[in-house]
Amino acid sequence: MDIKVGIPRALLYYNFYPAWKVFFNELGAKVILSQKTNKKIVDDGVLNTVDEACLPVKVFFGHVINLKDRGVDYIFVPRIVSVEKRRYLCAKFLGLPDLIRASIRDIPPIIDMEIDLYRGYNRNVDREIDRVGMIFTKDMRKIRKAKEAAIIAQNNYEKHLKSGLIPREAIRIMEGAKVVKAPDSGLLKIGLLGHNYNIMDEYINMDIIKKINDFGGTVITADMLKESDIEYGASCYPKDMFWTYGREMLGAGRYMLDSGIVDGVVIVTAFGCGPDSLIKEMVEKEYKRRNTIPILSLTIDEHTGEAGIITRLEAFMDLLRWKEVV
């Protein structure tokens, strides 16, 4: 009987789902996810975590929960580091696996697989992917061809995303679906700026995409840049920011204002968490300075409301109708 490995359908799942897909599969077990958010999943995630604890991590512990039911035979929680050279993640990824194992009773074990690549692809790095292998089997050949096959899937898989896809297309694409992309001919472009665990996650965000949809509007993330915008975004600020996720953010804002590409912004950020409203404050604060491209700042909570989301999101699209009328 395959093991069941179980994936929580939250925070870097949007980034890296089908490497960590095809990586388990390689080695001969099955892939459980958590299912959609929803609000159980929710809920919780707010009773098992520390109120401190921003929205996205009540929501990922929501999903631990939600597998822990599931009979599955483990639980994959990576200890998330660092993505690329010289830079970090929030603190919140490198504790996650302490975090989950202190606050939840009687899960299945934890694969706390650690990435770390600040100082690149290393030895070191192959080795951790090689003991969480073992855990599956001991031919060390069919392990190399696991971590080949995730390395493609992931390079297949951000294609997509450069192509113009959104990360939850994506994923279908490649897991078979036929995703057809409607023309977005005459509609207002929206850059959607946020992490991909706020804006792809459809309930704690209201299905923010699908309303911008509904009003006329098709979304611009980051994802769908090149890097090289995303450097020149970046370089324009003094210092270098030294969190991947939010220097992303960062520079996709600053190049769409640069480069004209949308008619509006619209930035998403989670209460509570520190490194966003520091960027938000950084990015609003150059929109306004220069008036060429309104912004819609939202903040979500747990507490966060339809209603509030549709009226500033179905006003703010009224106001680009409105500017590029006059």
Given for the second form:
Amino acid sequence: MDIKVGIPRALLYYNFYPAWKVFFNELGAKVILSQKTNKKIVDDGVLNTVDEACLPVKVFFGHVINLKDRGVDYIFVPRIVSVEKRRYLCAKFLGLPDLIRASIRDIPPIIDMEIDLYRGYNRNVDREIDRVGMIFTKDMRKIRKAKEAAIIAQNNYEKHLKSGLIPREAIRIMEGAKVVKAPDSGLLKIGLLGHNYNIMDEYINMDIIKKINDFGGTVITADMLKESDIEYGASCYPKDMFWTYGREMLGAGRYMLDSGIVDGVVIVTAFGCGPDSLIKEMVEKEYKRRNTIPILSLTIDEHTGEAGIITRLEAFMDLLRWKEVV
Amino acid sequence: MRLTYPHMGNLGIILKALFEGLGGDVIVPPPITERTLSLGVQYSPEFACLPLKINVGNFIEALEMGADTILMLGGVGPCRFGYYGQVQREILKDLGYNPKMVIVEPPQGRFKDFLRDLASLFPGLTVGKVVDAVKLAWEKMAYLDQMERALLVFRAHEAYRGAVTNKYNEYRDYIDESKDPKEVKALGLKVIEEMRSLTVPPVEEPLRIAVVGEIYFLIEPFPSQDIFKELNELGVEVDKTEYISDYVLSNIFPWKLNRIKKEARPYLNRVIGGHAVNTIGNTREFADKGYDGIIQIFPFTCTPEIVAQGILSRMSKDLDIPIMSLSYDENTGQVGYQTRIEAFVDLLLRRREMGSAHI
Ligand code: SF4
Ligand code: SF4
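One more: the block was the form predicted on its own; return the form predicted together with its partner chain.
First the chain shown before, then all remaining chains and molecules of the complex.
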């Protein structure tokens, strides 16, 4: 019997799932993914987290509960401190395993692998990966192989994203499916800014990408931009933005504005999100000062209604089209 | 150069002593009022944490009084505070102010760099001047903290409403005006005795509550509508986990945090930014010390404290101590949490009665 590791389809799943999956598979474990976000998952999450938490964290809790009900042996709840040198993630990622343990009772053991690249990829990082690997095997060679395979998978995944695929398409390709990129459905290029778990979870954002497509737009996300473009945008601000995904949003937003590669920008943030409250302000301010490219800001929470999003998006797209004509 | 900085409890008094001692021209922002708050709220991002908004209000009011240089701390995350100054600069720019913003980035533990940054603001500094200024500021910090500690206990038993508070305020002004460290000390010791003399001994063993949470809220009473006073006036003795000297010292000597980190470890395995690890570690300590209850206060959307909040509700069960979490935003009006606080105090009283009935 293979050991079953549950991975919540939430938060940084959208950024790292292929690597995680390969890692556990190579160690001989079977990976069980929680279901796609649905009403029950959101409700369970809301019920089991503090009110003040942001929607993405609540949704993550819902996915953990979903996995608990599916008979897995372990649940993967990494403590992701930092995914690159000298930058952090939001405080909630740093305390996630502690928060899960304190809040949900009777769950399978958590694999709380600490991912901390703040000081680069060093011995501590290796040691932590080995610690987790040893849950599954005593064979260090196997662990090393799993590590290497994970890094390769991650590189491939990021390549797919850069080529213009969105996470769900890229993941399907990597799992062997044939995905034909739909031809650009529209003339309007829309920069879509936000954490992947906000812009890529079709349930919580009412499938915003499809809506933009339906209204005749093609989406460009930060993941699809070259790192040098993001770096250009981020370096327009005097102080280095110390959150990885905050910097991406800030840099991509500024690059899109300065380069004019988009017709409009939609920025999606979660209600009550700490970091985004500041990032969004910085991005929006510059757009408003220049007044060249329109920007639409959408806030999502568990009460967000589909109608509201449609109306605002439609009006926004109309505005862009009207601008084109003039 | 006319220098200003944001308010945070008595910190303003201490900084004024320091900067004036260094030869600066200091504009202390007017005390925080509803106007400060509404200015801040009007011009800050909606979901920014409340301290940022109140800072902005302070800055605008100080700029109106002619300040032209703003001193602010920076940081490297993961909590938002490190980016405050950047956002505030942009906000002020759009309002047409163009103050010089000096954002002191504290590479943890390198006090020397901090001093060097400061020195660049004050031409004509001499070592003697620095020593005197630091000495005066240090003494003010030490005694203001002691006074406040005493206030939070004595006010629970004041002879008549306002007696202790008024005395405290009176002496705080004297200390603010004083230019002599020895005098500061004498004033500090004297007011503690005077406050004591304005109390009546409690009939029963008073309740003791520890207030934990976000640092700005612990030090600055305004945004919580002075929960400390509210509790005191219900007859509760209060301790809070952070005073200004704790804040300053843990910035200069980061290893001071080690004890608290160890306390927190079973529940929170690492520092996650802000003061979450202090909140968790201190809660354990205060539970051990036999406090009757713990109240956590923090601004709505404060990421580290939200994590702490989730963990605290578990600790409350494990450690068998009532813990209440209160998050505040600008709409938490005057009466905001009054009923909840009163109900919490009632609960503690009932628990105590039941406890003694069991003996
Ligand atoms: S970055 Fe924002 S949305 Fe993401 S976990 Fe932190 S608070 Fe929540
Ligand atoms: S600790 Fe909380 S309130 Fe303070 S800056 Fe950080 S997020 Fe804001």
